[in-house]
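To begin, one chain is listed below as structure tokens, in the form predicted on its own.
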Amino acid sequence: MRKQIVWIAVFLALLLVPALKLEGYYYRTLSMIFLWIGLASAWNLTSGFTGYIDFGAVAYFGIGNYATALLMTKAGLPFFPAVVISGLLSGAIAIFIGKHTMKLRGAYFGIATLAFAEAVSQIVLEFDRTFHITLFEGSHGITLPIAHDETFFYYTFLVVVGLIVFVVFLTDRNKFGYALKAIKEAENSAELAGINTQRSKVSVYAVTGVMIGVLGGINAYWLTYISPLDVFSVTHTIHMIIMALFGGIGTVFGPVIGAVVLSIANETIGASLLYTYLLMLGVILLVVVIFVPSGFIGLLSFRRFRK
């Protein structure tokens, strides 16, 4: 219970920073930051409850950048409306996927969901060219109306990943969450235990493509200009896993300080230093799998153990 205390102490004087009057900087970085938290904590739903790793998140964040950006600049929709659509497209499509890909096991179903996303990249940046007609702007990209100054984005995306964090919380310490854990120990027992275990996987994943279509369509306005090579990059997924496996994969709070750590090595080192920030993930990635498995938090409670 203290440490549910600690987390919303932390959040309540997030919601107060905007009173400091900071620079514009320090609101971006942050809004950064909970971009990261949410991306990594919506895929740790899926990935580190259940044990499917899905190499192919950052489809529905690319799916909720396009969508909310065809929306806002071709149906002339505002801005909330146009994200809670993308959400629910993104939703929709992953439950079409899940259904197929979620019968396949380990390494295969990996293979499956990268493969997907790699689809959707191509799709939308050769859709275009392939049927003559102006639609995602191929490579070119789409850029957005500028209306909201840095304070809004902050808000925007501290409420939001408020809730992804809230809704892992209580999925952590429900029935569903107890069926998810079931799976990734021994899916087979699960199944003879009563659990459907296909109905569980696919809604877990669909709640997982919902979260990241809306940080996608938050994240399409916030930046004003999206194109396929960006928000489709494989390199968002990676960070997701390697945010997810630093803190601790299967927790609620381990990817929120892993994205925390990890975002802003990133805004320190990866700015200036792109090769050895990109050396540092790969060198925290072997580190974690080899030495730490339960990741940051698993480290913090073995330590308490020990005590």
Given for the second form:
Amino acid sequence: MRKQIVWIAVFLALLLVPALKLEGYYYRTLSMIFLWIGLASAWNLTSGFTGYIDFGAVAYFGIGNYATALLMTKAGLPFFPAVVISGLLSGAIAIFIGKHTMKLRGAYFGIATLAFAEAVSQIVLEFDRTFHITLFEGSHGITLPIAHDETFFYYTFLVVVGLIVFVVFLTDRNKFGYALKAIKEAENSAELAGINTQRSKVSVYAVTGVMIGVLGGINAYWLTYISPLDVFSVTHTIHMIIMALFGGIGTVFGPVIGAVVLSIANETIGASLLYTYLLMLGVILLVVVIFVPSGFIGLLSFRRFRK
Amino acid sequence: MLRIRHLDAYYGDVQVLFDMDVTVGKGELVSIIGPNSAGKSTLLKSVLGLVKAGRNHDGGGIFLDGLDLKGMNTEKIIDQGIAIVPEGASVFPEMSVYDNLYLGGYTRPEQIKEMMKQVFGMFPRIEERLTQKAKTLSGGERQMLCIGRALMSSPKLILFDEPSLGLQPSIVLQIFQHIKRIHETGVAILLVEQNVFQTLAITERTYVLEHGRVALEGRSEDLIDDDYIKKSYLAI
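Please give the other form, namely the form predicted together with the partner chain, since only the form predicted on its own has been shown so far.
Expanding to the full complex; the earlier chain stays at the top.
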């Protein structure tokens, strides 16, 4: 319980940060950290809890980006309704994809999701040229209306990401979460315990799709310019995986810690010493995967256990 | 309670069960014995909807209290009041003993506390290990956990798939005693076993399966004196 109180206190303190009237750079950096906390946590909800490692999560990020951009620029919808519809669209697509891919196990699921993300990226990139219409604007990308001030995005990301982490927290403790963890441990035995494994997997995949889609929608309006090569980049998925692994895959707060540490490292070391940072990241990951597979959170539990 | 009538079962296109007739009455303890690949485990999988089952006769199929289980998903079948103790004491290894039991009561969450008390009454050692990861338990304790997990859903019928497999003789005796005790509480049991002597000693009726067919059936106390059983399964 004390741990939860600390996290609630951190959230409340973050709500008060804009009162400090900081420079725009700090809001942008914090918003970027929030975005990654949300993405890593949403990815972790499906892949960390069920063990189905999704290599195509960026598809929903890109879909969220493009859906919001199109709804705002072509349909003239305001930001919030556009983001909500984008999230629901991502979720609906995730249900369709999940129904077919989540029957696959192990590496086959990973490959299928990776192929799906690449396919969506190519569709967005080539659609206009193939059908001679102007919709996704190909590699030129889409420019969105000029956004509100930085504190608007700071609060939007903070509240949405707070909700995502809260959903992961609740899932970790409820009956549905037990079902997901049982699937990860032994899917056949989970079925014999009376769990509808396919429905559970598709449901959680859809929730992840909604979460990542909403984050994509906010990202589009925040950046005001999106292109397929940026928002569908596979490196986004890799970052989600690395952050969750670093902090502790399958835990509630592991991906939060992983996203904070690696986002700050990326912003500081990565900005000035890119290759050193990438090398360092590789070494850290090797060490984590080999010696602390349960991540930073696992390391803390181990230390507590030793005491 | 459980009526299997004129059942055929297939792995892909290969037929493994032929015109199978098996019945387990309410509160009855029935066993299925037979050599390897006779179709014993396949029969249990058919009941749970895990194997493609057909019926080669009108009115054939698998019925639980008159309800046709054909076409039902496994979790729906489990929800009708069937539980299984799977082969090889397969637990959720990284989860705690408590979590394993909780998952046993997944379909009956309102009864979890009450059922856990009953399980602890039967297996005090499991209660002592409640916070341990299931993978840290011994083979016998794991089997007790599997039986406890099956009891958590307060089932009408428990299917046991070779519960003595890989356990030392003293633990096997304990496991058979537990099965008998569970039966005495009124739960129907269908026990698939290779340990023929012990099985015939505790069960009421037995089916002998060979090559996917029922080769012999009868009261267990009669079969234990049957010349064919003595020669083929008891090596007497």
